[in-house]
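The chain below stands alone and is given as structure tokens, in the form predicted on its own.
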Amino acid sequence: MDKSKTVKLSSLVSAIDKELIEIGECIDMHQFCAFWGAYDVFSYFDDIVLLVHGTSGCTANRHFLSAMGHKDFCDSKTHLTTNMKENDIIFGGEQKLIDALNETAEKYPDKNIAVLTNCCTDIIGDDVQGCIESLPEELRSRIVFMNTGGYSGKSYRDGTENAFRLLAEKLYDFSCCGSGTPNKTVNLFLRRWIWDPSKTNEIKNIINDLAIIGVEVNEIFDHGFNTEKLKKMGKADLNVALCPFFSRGFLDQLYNLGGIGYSDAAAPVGLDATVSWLKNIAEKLGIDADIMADERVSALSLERDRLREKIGEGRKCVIWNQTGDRLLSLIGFAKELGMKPIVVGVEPSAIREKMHIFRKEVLEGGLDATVYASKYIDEIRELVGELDDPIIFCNDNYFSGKKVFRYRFAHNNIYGLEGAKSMYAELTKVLDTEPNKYSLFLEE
């Protein structure tokens, strides 16, 4: 291995949190822009009903997106826009924005609206808020507007927290704060784009795992969510998240705003980060629990030894996975079966973008790998060859005769204690299987 291309993950962290290296604007385009990742929160609630101020391109993308990525038929909800042409670029869309805002109102009397913009829009200026503040009160009470244009950079992520915090202001009731009952509840935020059934089988196993210290679920973030269920998450004690990027902003702004606490504990992937978790709640919520003395976690960690012996102690682990905390959770996870991680493809633009979390994960809790610092297929498969017998963390299969761990995040149970459970079994199932002597490029 070329020890002139390799780092600590701890000193590039630091440097990129010390503004040392120069990083360009990278959008990240898996994940979509910003106005994607408003358009995804806001499509949880049943009674809101979304408005695009903009061409039709962006919002009809959408009706395929949801059978491009979980299942077989299009997203079926109402999308709306203002569907604008060459002559509203050119001499500005606000009369037909307000024109739309009327003829919404008047067909979905029950619903509040959310008013998104595209590029178009952005780029040309139109005075979105200004078209909504001349509205009588009655109708502007029922919107909430953000400027989400893509074209600048902004991530999806970005749109996502940002409409979180939307949410918070807008939307959220506060005066039921601090009604909780006498059992100890939480609100739950699940991961996003999990769908069924891996999405129930989650949700079913975090609520027992929860009940390990005694917790209950008061309201769950899931699709179907409502504003009526947003003003009851009120009444829990404290709010979890399984993504720890995912809600952030809504957790900052109730936080901030009505003093609901949070848990800040990394994704629970794999028996170690899953303890932790449950005990970052239990000591949030005052409960004193000895999670392992359950018996399934016993179970469990006997599971995880076998495992770990199998694999054998400082066995190198090849991790290949850019969103950030993914990648924290995959380094945790091999370093808690006793391997040694190597990090490759390393956006450093990602890491800059979830700061908060590498600065808690990986510079004040200690987590760290060696970087290997290249993108490249042929040098990365170069670095697989000189180790010695690796496992290697990677959705597809680019090295034919080595042991490929596949693990899809986005298609399995990976939180608590069963998707421990599942990746310990399918590790197991790698280790006992003879290498593929195909990989997607090449034949041995």
Given for the second form:
Amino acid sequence: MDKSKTVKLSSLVSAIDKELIEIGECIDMHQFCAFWGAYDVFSYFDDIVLLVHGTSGCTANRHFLSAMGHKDFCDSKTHLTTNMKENDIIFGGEQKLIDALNETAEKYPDKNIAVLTNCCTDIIGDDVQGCIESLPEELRSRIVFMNTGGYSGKSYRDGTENAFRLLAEKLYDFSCCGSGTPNKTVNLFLRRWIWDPSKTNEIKNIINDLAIIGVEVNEIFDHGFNTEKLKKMGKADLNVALCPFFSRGFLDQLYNLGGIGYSDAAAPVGLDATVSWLKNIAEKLGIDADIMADERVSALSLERDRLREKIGEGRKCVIWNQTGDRLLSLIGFAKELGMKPIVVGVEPSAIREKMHIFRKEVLEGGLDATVYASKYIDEIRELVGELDDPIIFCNDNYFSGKKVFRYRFAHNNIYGLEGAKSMYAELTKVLDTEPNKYSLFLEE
Amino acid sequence: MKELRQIAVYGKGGIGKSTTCSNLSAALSNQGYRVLQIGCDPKADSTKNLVGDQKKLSVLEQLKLKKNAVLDDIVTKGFANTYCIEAGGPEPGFGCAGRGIITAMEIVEKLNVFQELDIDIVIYDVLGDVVCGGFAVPLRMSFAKEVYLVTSGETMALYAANNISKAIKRFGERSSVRLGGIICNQRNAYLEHEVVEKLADKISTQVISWIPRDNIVQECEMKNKTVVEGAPDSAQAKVYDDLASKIIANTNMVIPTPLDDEGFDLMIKQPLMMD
Ligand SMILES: Nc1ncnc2c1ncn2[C@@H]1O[C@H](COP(=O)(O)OP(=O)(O)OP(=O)(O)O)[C@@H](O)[C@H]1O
Ligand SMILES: [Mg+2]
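Please give the other form, namely the form predicted together with the partner chain, since only the form predicted on its own has been shown so far.
What follows is the whole complex; the chain from before opens it.
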């Protein structure tokens, strides 16, 4: 292994945190720009209609993005846009926006309107806020606006979290916060981009897991959400999220404005992480529960021991996953199975973007791994070749003849006890089967 | 096929570009050339002294009204059979004027205006300064190859001229765009001759014409006329006729050597410090 290319994850995170590394503006290639982040968040609400002020492409593409659909389903909701054309770019699109807002308000009298902009509008500088201010109060009060042109570096995460903040400020009715009788209930925030049947499955599994510590779910932040449900969230004692990255802006606001705390445990991927996740929730709610005594937990623990043995203590594994939060989950998962993870393809900009998670897990929580600073297939192949029968965690099989754990997060169980169980089973299968001699790129 | 000459005129706002262009167009037309003047300015006032009372919409106003404008919608025939086009643009504070120029030029190209009208010389009268890529479009490939800078001896006008030559240099290095010279539209500023000559020298070009400041310009303007039309026998008309001949004969085409800000500052102050 080329030593000049290796570094401890903790040193890298710390250097990025202290701004010792120069990182260019970079939009996460997996998640796009702020426009998409905000669009995703507002789309959860049935009583919000989205109006994109700008060219229509960004809106139209949405229907066909794989993240927006799954088997037998694609996003067929109505998406509105002012559909800017050359004329609007030259002469300004403000009148078009005002007309569109009036039309939208008339067509959807029961809905609030979220206005987003895309790059074109931002470049020519349409005064969207000003247009909204100029509308009569009854209409204005139904509109939220976010400037989401992506070209200026606003990332997906800026988009989701600012949309969450805006929602909390604008729509949340904090009057009923604390009105529920303290009865150990939590609001559950699902990961984004999850669809049925995986979604129903995941909800069911997590409800079962929470039952171990005697906690019930109050509201679930899910598609088909609305301001009424949002209001009811105030009755819960705690907010919990499955993905520590998505919804943090909302959780912060619910805490700041409504006084509802949230659990900041890492994503419950693998048995250890699930147990800590439950422990953290129990602690926050003042519950004293012996999680390890639970039957399912102890059964899974045995299963894990068997897998751990099969893998062999200290076996190297190479983790290739660019999305920061998943990367951390997989490092934790590898460690609980006794492996020594080497992570590749790490984007410093993704770490910076999700620094609050990295700071907590790596700098404070002591989760660490070796980073091999490369994202090039040939170099990574070379690295893999030098290691003694490693296990490779990767979304696609680029490594013929090697043990490749190809476990996609999308459409699969990943969280909680069931998630851990599925992942253990899949990894066992990888170890028990002859590695494929075909890879995505070559045949040997 | 005859060679089409395309000439762009740049200079600080209000320096006299449109006045110079329309008199130049009129003079060239009188000399027998088929001339098209294109005003690249949202104000759409470049050719007003050529077209007189005729009111026609700008290219972009046309675009607003209908998708497929035809030649007649955008071209007006002015004094001495000069052809006139105004690009037009948005109201101040709205939209993107630069994008407007790009679109207007695309339409001119699409309508094949130069060939349709059998034009010999195109003159682009471009707004104040090269404020964004849009206003540099007349300099890009397949448009104007010759540029003239209008300036007076006043510092800000000289500054703009030097600035524009930076753009000409950049385009010149990758295409055949060249600077043909400086047209000094005199304001009778202090040491005007010295300092304008100095700038021409520094940026490696010539002063192709010294246009006097004369009230005859305003007098004709009151009647929506160029001097060439309104006072054909005046000395001022002779100056414009002269300018037309010099531009036709001009072979002194250079990639300019613009000054940096420090060098510019020094150049402005030096003549003043001589005594
Ligand atoms: N040689 C001159 N003698 C007297 N007046 C002049 C002369 N040249 C221009 N002017 C006057 O200066 C005014 C501004 O000139 P003109 O409109 O041609 O400038 P411009 O550079 O085209 O301005 P803009 O950048 O606003 O388009 C005109 O109204 C004209 O009357
Ligand atoms: Mg002008």
